[in-house]
Every structure is written in structure tokens, then in C-alpha cells.
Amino acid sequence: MQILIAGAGHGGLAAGAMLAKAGHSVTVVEQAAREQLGHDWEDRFTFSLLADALGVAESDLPREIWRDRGDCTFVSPNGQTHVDIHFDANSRQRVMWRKPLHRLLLEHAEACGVRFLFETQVTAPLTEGLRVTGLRTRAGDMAADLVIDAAGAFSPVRTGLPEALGIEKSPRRGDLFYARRVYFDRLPDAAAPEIPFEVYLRHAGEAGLSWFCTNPDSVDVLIGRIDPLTDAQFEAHLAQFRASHPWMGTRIVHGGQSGVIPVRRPLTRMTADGYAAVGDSAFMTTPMNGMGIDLSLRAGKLLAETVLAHPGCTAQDLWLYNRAFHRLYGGDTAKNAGLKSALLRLPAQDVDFLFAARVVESSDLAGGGQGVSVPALLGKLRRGMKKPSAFFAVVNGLMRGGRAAKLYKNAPETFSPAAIAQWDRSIARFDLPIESR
């Protein structure tokens, strides 16, 4: 079977390695040069998933490319309330540099037989009726029995699919997070915070978040918004951080790049005849924090297992992957999206109240609204009724997310365009849209 993967995303590399190892012909078409892959920053994820994708023991992952994540504090918009999250040995995640992570996945894929075409831009899918039959690239058309879309949030493959497939193409305001991240040097002999990782919700009153993480040898600054970030905004927010964190130097040691990160529920439908999306192409991230490596690696493995069991790659075959992903993972991220959207829709002063009144607590922010118990909600109700409009806005977001999650976990068992369209419309009723500016 001929398999083309658009983009060298984590999930696509994981799927490609498994499929090539099983004897299929797999080619990754990537617009960047090999040495450009991976952002020059760290990200956290579950290392056992990477070890599984590489076929090695977790202890074999190179020690020099990762470190333990520190404790975290969320800061209210007015800066007056901090919600601290402390991790124990079992819950503390680790962070790894993205370039070595990409290198490990790429070299493993090559060892399994995957072929790479770097500096080759994908421009559109090739289709015959409602079946995807390959990729159109700057180097010419390429035919395939299966196209795996790992080309990111603005994938030219997904956005070029026939409308009749019913696959969502364009994100809405609030679905994407525009971020710029820089590591500056850390000045010596300056006091540092007790909790190293500070996350600022609605930083400077704007829709989005920023963080300031104090590392032993650097400070990691991210400025992110749901609208594109201007240079003037970025420099103004940096100046605020430098004034409040005197150990922040001016020399850039890593990063300086911009990124666009999905922060929404995943695509309800992400497969078609001869087509399957993974990672950012299918908006597979946790909406409250934009973390997506875990979900991408899980999706890549699940997709490869589905293809190996059902090599016809028909719409019915690949729907099994679509449904299984949502049953196992997509439902939880849909629930997470409810809280994120509710907080983004509130004015900054209402978010300040929710923090101060402990309506939003560490368990909500760490879990993104997953698993809120009835006793916990009753406690929030007592405290939140001092400002019921803000309180019920959050409850509404949590409940809408919960209802969407149940629908995600109960996707149609078999491929039926009519049933899937109805299911999709049912989920959309529980969205909380972010108004345009």
C-alpha cells in the first residue's frame, strides 16, 4: 500500500513508522528543511508514550534533553490572586526540548523504512469524487492509497477537501492561540519566585494568557493571544515582565519563534475515503493549555493499528479510528473546551472574582474542568453567588462541555454520512462561540 503523510508532525511520524515497519510504502512530504524541524523550546508530555512510539524503554531517553517540570501558579488578571498547583512524584511531568524530540521520531521512522521528501510543499489533496487519492505538491502530483494529514492547523490538505465530506475546514475566533516564546538569560544573584512556573490569565486584560518560567539558567517567556500578536504588543508585555522580574536578562538563548496552536475541541469528523488527520490538523490539543503531543502520539498509534487491521482505507474503515479516538480521548478534550470558552467570554474583572472567591481552583485549572464533583460544585455555588452572573457562566461552560463530551464518546458506530452530520450538529449546539472584535 502507498501511504503519503503530509507534514512531519509527531502523530504522522508515529503512524508512519508503524506502517512502514509492517511493510507498507510510506513517504513523508515536508515543506521545511530537515534541520528546521521542531521549535527551539521545551514542551511537556507523557514520556512513556514517546518511548512506546520509539520501541525503547523510558529510561533509555537521553537525559540531557529533558528535565522535571516545576510547580505552577495561575495568576488572576489583576495579579492579586494566585492559584498554586503542586505536583508529587507521581503527577510531576517532565519537559523535553522539541528539536531532539523531532529528531528521535524522525530517525526512528527512517529506521523503520519511511522515506522523507524535505523542502517540498504540499498545496492540495488529489481527489476522485469523495475519495482522496494523493497529494498535489510543488514537485508534482503524488498518488496514494492513504493520505495522512499531519500538516497543522492550516493544513492545505484539510482545507482543500470537497465540501461534501463534511470535514470542518476553518477555525473560528478563539479556536487558535497565537504565541511568541523566548528564553532569555537569567541574571545572577537575583531572587527568584518560590514557584517557578507562573501562568497569567488574561495578561494585561487581553484575551489569552502568558507565562513566565524561571529555570536554573534561563527564563522562559511566552506571550499568547487568541488574535494575532503584534510586535508592539509583544514588546510591551515583555517590558512588564522585565519590570516585575528583575532576574530576566536581555540576551536570547533559545526560542524567539512564533507559533499557532489549536485550543478547541478536536474535529468531530477527521477521516474520509483514503484520508485521516492527526495532531494539529485535527485540532488534537487540550484547549485550556494547548498541549497536544500526548494526543498526537496516541492518535498516530491508533490510526496505524486501524489501518493494519483494515487496509482498504475506505471511509468505513477509517471511521473506526475516528470513533475510537473520540471515545478514548476526544470526549475529554471537548469537556475541557467548555471551561476555556467560558473564561474567554468573561470580562477580566469577572475572572478576578472567580479566582478570589475560589470558584476557579487548582483542580479546575489542572484538569481543565474534568471530574468536578457535586460537593465541589455546591461549595463553588455558595462562594460564587456573590456574583451569580460570573459563577453561572463558568457552570454553563462546564455543563456544555460535559454534554459535548458525552456525544463525542457516543459517535455513530458505523460510517453513515447522515447520522454523522446529525451527530456533528448536536455537538455544535453546545459550543460557546467567542465574539469577533
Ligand SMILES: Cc1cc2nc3c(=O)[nH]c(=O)nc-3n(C[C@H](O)[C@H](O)[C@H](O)COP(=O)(O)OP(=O)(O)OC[C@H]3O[C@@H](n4cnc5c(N)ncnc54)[C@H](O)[C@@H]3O)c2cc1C
The other form holds:
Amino acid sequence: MQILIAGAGHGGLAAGAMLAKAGHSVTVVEQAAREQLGHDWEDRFTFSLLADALGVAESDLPREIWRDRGDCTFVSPNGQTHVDIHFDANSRQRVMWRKPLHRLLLEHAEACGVRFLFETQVTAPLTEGLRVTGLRTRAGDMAADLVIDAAGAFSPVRTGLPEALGIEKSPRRGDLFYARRVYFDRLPDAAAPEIPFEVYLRHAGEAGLSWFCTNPDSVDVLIGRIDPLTDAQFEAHLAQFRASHPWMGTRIVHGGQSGVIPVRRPLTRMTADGYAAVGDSAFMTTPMNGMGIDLSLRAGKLLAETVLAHPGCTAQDLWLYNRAFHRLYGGDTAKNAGLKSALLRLPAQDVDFLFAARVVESSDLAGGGQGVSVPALLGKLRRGMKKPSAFFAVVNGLMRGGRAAKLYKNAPETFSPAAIAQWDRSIARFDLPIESR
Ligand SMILES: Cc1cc2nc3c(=O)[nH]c(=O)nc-3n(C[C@H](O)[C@H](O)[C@H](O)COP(=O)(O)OP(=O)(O)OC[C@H]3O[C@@H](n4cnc5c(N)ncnc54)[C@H](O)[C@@H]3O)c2cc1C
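Could the form predicted together with the named molecule be shown next, to go alongside the form predicted on its own?
Entire complex below, previous chain first.
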């Protein structure tokens, strides 16, 4: 079988390696040059997933490419309440540099037989009726039995698909998080803060969040908003951090790049005849914390297993992957999206209240919101009832997310466009839209 992968995203590389190893012809078409792949920053993800994706045990990962991250504190919009999270040896967050991670995935894929076309931009899918038959690229048209879309949130493959497939193309306001991240040098002789990783909600009164992480050798600053950031905004926020964190130097030691993270529920429908999306192109992240590497790797494995078991790559075959992903993971992220939307819709002073009244606590935030259950929140009712509108807005978000999650986990068993369209509409009823500016 001829398989084309649009973009060298994590899930595409993981799936490609498994499929090439099984004897299929797999080519990745990537717009960047080989040495440009991967951001110059560290990411948190579940290292044990690399055992499946690479065949590398956690204990064999090169020590110089990862480190433990320190304890974390969430800061309320008015800066007055800090919710601290202390990790123990088992729960401590670990981060890995993205470039070596990408290199490991790429070299493993190559060793399994995947071919790479770098510096080649994909511009659109090739289609015949409702079947995807290949990719249109700057180097010409390429035919395939299966196209794996791993080209990220703005994938031109997804956005170029025929409308009749019913695959959502354009994210709405609040679905994406625009971030810029820079590591500066850390000035010597400055006292280390007690809690090194500070996360600021609604930083500077704007919709989004920022973080300031003091590392032994640098400070890692991320400014993120739900609307695109201008240079002036970014510089103004940096200046604020510099004033409050005098140990922040001016020399850039890593990063400096911008990126976009989907922070919404995943695509309900992410497959078609000859087409499957993985990772950010299908909006597979945990909305409350923007983590997408785990889900991308998991989806890549699931997709490869489905294709190996059902090599026809028809809409029916690939629906099995679509459905399995939602049963295992998509439902939980849809639940998380309900909470994220509810918090994003609240005025900043209501978020301040939720923090000050301990309606939101460290146990809720430690898991990126995954651990916030309706019963747990009801236990906070007494404190929350001092401001019922804010409290019930959060409960509403959780309940809507919960209803959507149930639907995600019970997608139609077999591929039926009418049943899928109906299921899709039922899920959309639980969305909490973010108003345009
Ligand atoms: C600032 C920031 C911090 C983050 N931190 C974390 C974290 O700590 N943990 C975590 O799990 N996730 C994190 N994420 C999210 C994470 O980056 C993604 O969710 C994850 O990389 C999955 O995305 P992907 O591999 O599907 O796609 P991407 O990483 O977006 O890769 C897509 C690839 O497709 C290529 N491409 C795009 N368009 C084309 C085209 N037209 N033709 C050819 N190639 C194309 C791109 O060059 C790229 O190589 C962060 C993201 C950002 C921006």
C-alpha cells in the first residue's frame, strides 16, 4: 500500500514507522528542512509512550535531553491568590527538549523504512468524489491509498476536503491558543523562588495564560492568548515579568518561536475514504493544559493498528480508528473542553473569586482539570454559593463537557454518514461558544 503522511507531526511519525515496518510504502511530505524540525523548547508528556513509538525504554532515554520540572503555582488574575501544587517523586512533571524528541521519532521512522521529502509543502488533498486519493504538493501531485494528515492545526489537507464529508475545517474563537515562548538567561546571585513554575491565569487581564518558569540555568517565559499576539503585546508582557522577576536576563538562550495549540474538543469526524487525521490536525489535545504529544502518539499507534488490521482504508475501515480514539481518549478531552470554555467565558473577577473561595484547588489543577468531577464540585457548594453565578457557570461547563464526553464515547458503531451527522449535531449542542471580540 502507498501511504503519504502530510507533515512530520508526532502521530504521523509514530504511525508511519509502524506501517513501514509492516512492509507498506510510507512517505512523509514535510514543509520544513530536516534540521528545522521541532521547537527549541521543552515539553511535558508521558515518556513511557516512547517505548511503543520508538522501542526505547524510559530508562534508556539520553539524560541530557530531559529534566524534572519543579513545583507549580497557579496565580489568580488579580495576582492575589496562589494555588500551589507540590509534586512527589511519583507525580513530578518531566519535560523533554522538543528537537531531540523529534529527531528520535524521525530517525526511528527512517530506520523502519519511512522516506522523507523535506522542504516540500503540501497545498491540498487530491480527491475523487469523497475519496482522498493523494496530496497536491509544491513538487507535484502524489497518489496514495491512504493519506495521514499530521500537518497540525491549520492543515491544508483537512481544510481542502470536500464539504460533503462533514469534517470540521475552521476552528472558532477560543479553540486555539496562540503562544510565544522564550528562554532568557538567569542572572547570577538572584535568590531562587520557592516555587519555580508560575502559571498566570488571565495574565494582564487578557483572555489566556502566561507562565514564568525559573530553571537552574535559565528562565522560560510563555505568553499565550486566545487571539493572535502582536509584537507590542508580547514586549509589554515581557516587561511586566522583568519588573516582577529581577533575575530574568535579557540574553535569549532558547526558543523565541511562536506556536498555536488547539484547546478544544477533538474533531468528531476525522476520517474518510483514504484519509485519517492525527494530532493537532484533529485537535487532539487536553484543552486545559494544551498537552498534545501524548494523544498524538497514542492516536498514531491506534491508527497504524487499525490500518494493519483493515488495509482497505475505506471510510468504514478508518471509522474504527475514529471511534476507538473517541472511546479511549476523545471523550475525556471533550469533558475537559467544557471546563475550559466555562472558565474562559467568566469575567476575570469571577475567576478571582473561584480561587479566593477555594472552589478551584490544587487537586483540581494538578491534572489539568481532568480530576474535577461534578460530585467534587458539589462538595464546594457552600463556599461557591457566595457567588452562585460564577459557581454554576463552572458546574454548567462540567456538565456540558460530561454530556459531550458520553456522546464521544458512544459514537455510531458502524460508518453511516446520516447517523454520524446526527451524532455530531448532538455533541455540538453542548458547546459553550466564546464570543467574538
Ligand atoms: C508553546 C507550546 C508549548 C507546548 N507545550 C506542550 C507540552 O508541554 N506538552 C505537550 O504534549 N504538548 C505541548 N504543545 C502542543 C504540541 O506541540 C502539539 O499538540 C503536538 O506537537 C502535536 O502536534 P502534531 O505533532 O500533530 O503537529 P505539529 O507539531 O504541529 O507538527 C505538524 C508538522 O506538519 C508540518 N506542516 C504543517 N503544514 C504543512 C504543509 N502545508 N506541508 C507540509 N508540512 C506541513 C509542520 O512543519 C510540522 O512539522 C505545545 C505547543 C506549543 C505551541
